[in-house]
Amino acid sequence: MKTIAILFVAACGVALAGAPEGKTVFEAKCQACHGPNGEGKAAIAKMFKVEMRPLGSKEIQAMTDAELKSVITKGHGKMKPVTGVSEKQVEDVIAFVRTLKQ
């Protein structure tokens, strides 16, 4: 039993371990569109005339990590692909996106 609870506590270190670098790489690229809580901005949504799902919401948190990281870097719909980082800055926001979960 503890040998469990020790890979979980230890599987979820390591889970957040890039959240803070993934914090500041989402507000800089991110955060305009998906809000600084990745709630979504209604306006955008508007705009483009999409439904906004939180990034905290079941929907977006059962998605895996290689979902995620395709929707980042490929796009999804009429949002673009995200521009300009690294494959260990993507890994750093879906950590900080999975800090989301509602």
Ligand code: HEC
Contents of the next structure:
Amino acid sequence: MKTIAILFVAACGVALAGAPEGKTVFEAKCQACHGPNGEGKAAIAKMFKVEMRPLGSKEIQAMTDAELKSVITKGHGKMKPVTGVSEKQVEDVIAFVRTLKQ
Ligand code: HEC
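For comparison with the form predicted on its own, please write out the form predicted in complex with heme C (HEC).
Now the complete complex, all chains and molecules, led by this one.
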């Protein structure tokens, strides 16, 4: 029984490749503005005078990985490009954003 559980966890880990690392990147680089679950922080939205769409929302989830990557590396609207992230970290954080889907 125990072996099956371990195999199951291992298989899930492969399916969600990048997401656990992405969570660390998210916590370091996105959470301050977007909140722990990507819901968006009211104070930040007010400061930038924008409406922050929850990252798990249909609208954001409908964006392609390439579009999300562009938001992160080139910025979008009031959001400045996120600096200090490697190509791999950007991919990982996108994988994490996908897990926020509501
Ligand atoms: C300094 C605050 C800040 C940080 C840090 C930040 N964001 Fe944002 N983000 C914003 C704001 C403000 C908006 C809304 C921009 C607008 O609509 O003009 C936004 C918008 C977005 C959007 C939606 C774009 C759209 O089309 O509506 C995505 C996706 C996003 N951020 C992802 C991320 C990710 C992933 C990270 C971390 C790698 C991150 N952001 C870091 C402030 C931030």
